[in-house]
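There is one chain below, alone, in structure tokens, taken in the form predicted alone.
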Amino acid sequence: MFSNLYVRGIRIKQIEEDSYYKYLPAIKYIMDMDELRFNSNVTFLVGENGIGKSTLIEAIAVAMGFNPEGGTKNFSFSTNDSHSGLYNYLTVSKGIKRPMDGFFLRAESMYNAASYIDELDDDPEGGAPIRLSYGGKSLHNQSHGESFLSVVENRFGGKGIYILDEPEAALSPARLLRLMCNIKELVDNDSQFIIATHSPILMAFPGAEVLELSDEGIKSISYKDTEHYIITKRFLDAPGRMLGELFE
């Protein structure tokens, strides 16, 4: 049966023995699999720091043709050539449909993407201002969270593949809920999201698949079974008790 997703899964080829990628748990286990399959229009990659989530999601984005620091496939800026070469070993299994739109949005390099847009708009030989597609004003004239949501709400057009790296770094809990509404509208408009996150709020998105990456492997789990949810709930239920245990 054919998947209706733009990205059905990923495979990683054999990597050289001396490459550090082989020692990232997420990468090691995908190498041992025939394919890591995506089964939902919204897939969350979750796991502890250092497990390889951001490295993997960057590789997926670059393999799909996006700029390593974020943006559309037409973005060609580079402020710090520090992205990994993992995409060279990664194969994306694509669906039978081609996306009409796409964006790689990462909170840590949002400033760089905003600067690139301003530079293009400052070019006297350029065409119509690019910022018109991002809400009409420079992303630098907005807060980090406002600019992040401005990209989602104005630039994401639907029927697309959208890859997000830890969006919660830019957003308050209330803005995360707003982002979830945006994701729902875009999914209803035939879009797919692949998101690396630590946010138990985002993980609660209805119908999403949560893929937990750990030292023991990769598995699909309920968001309530993630360490992120369990620890957050324990803390909110009894912050004094938990802090007391930590500070003993």
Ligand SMILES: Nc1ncnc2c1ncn2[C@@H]1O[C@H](COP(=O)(O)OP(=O)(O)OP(=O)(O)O)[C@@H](O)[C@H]1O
The other form holds:
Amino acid sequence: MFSNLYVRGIRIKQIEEDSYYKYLPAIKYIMDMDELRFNSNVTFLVGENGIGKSTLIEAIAVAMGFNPEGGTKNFSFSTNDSHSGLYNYLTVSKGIKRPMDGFFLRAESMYNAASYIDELDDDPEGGAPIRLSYGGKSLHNQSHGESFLSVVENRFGGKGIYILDEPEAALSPARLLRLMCNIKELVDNDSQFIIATHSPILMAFPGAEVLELSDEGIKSISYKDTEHYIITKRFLDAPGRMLGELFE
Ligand SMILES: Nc1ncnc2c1ncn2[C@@H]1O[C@H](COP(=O)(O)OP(=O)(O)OP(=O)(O)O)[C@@H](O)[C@H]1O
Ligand SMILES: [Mg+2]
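The form predicted together with the named molecule, contrasted with the form predicted alone above:
Now the complete complex, all chains and molecules, led by this one.
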């Protein structure tokens, strides 16, 4: 089947060393199958805390050539090597076209990316300030949500692969909807997103594929069948009743 995706799928070969990721059910599941395919320009990885979303997304990003701590492919800072060795076993099935742009957002590392940009800009030998392409203001002088949207709106140029770990963490519901508009524009401009999320709003993105990681492995489901959606809906429909039951 013709696919215009930059990342069409991933394979993980048998892991020899005794590592924690070898025992994550989702990773074992991919190891035992031929290939985990991506079928949409927007793929969400969802599932319980600790199931392995960040481990997997980070290995995909590193296998694609991104700095494990986040940023563009040109970012080369390293503060602590907390990333796993899973990328050594992971192969990305690349599409026919190469991405012209890309960004890896690792929830914990926005701060470090901001420091790195400031450092480069403080170098008198450096060229034009990089912060100009991030909205003109140091990311440190913007709030968490502001700096994240500033990166998306100023730096994500389209025709790119964007790998994001819980982008909703920084954003108010209104700004999350704005992010979804940004994603829509970028997808219309030949981009691909792979996103780990807990947000039942974000995962409703039209046409996206939701891959649920669980103790059984990985399966493609409707966002309305995720626990995130079901619990949030039950809660919002009747918060008093649900909390009453819980507090009994
Ligand atoms: N360096 C490490 N050494 C040992 N175990 C680790 C290490 N990093 C992560 N883990 C474990 O691997 C599992 C998967 O972690 P991961 O961060 O991928 O989960 P996650 O699905 O992203 O969770 P969350 O939704 O909370 O972000 C967790 O049980 C975690 O404790
Ligand atoms: Mg995570």
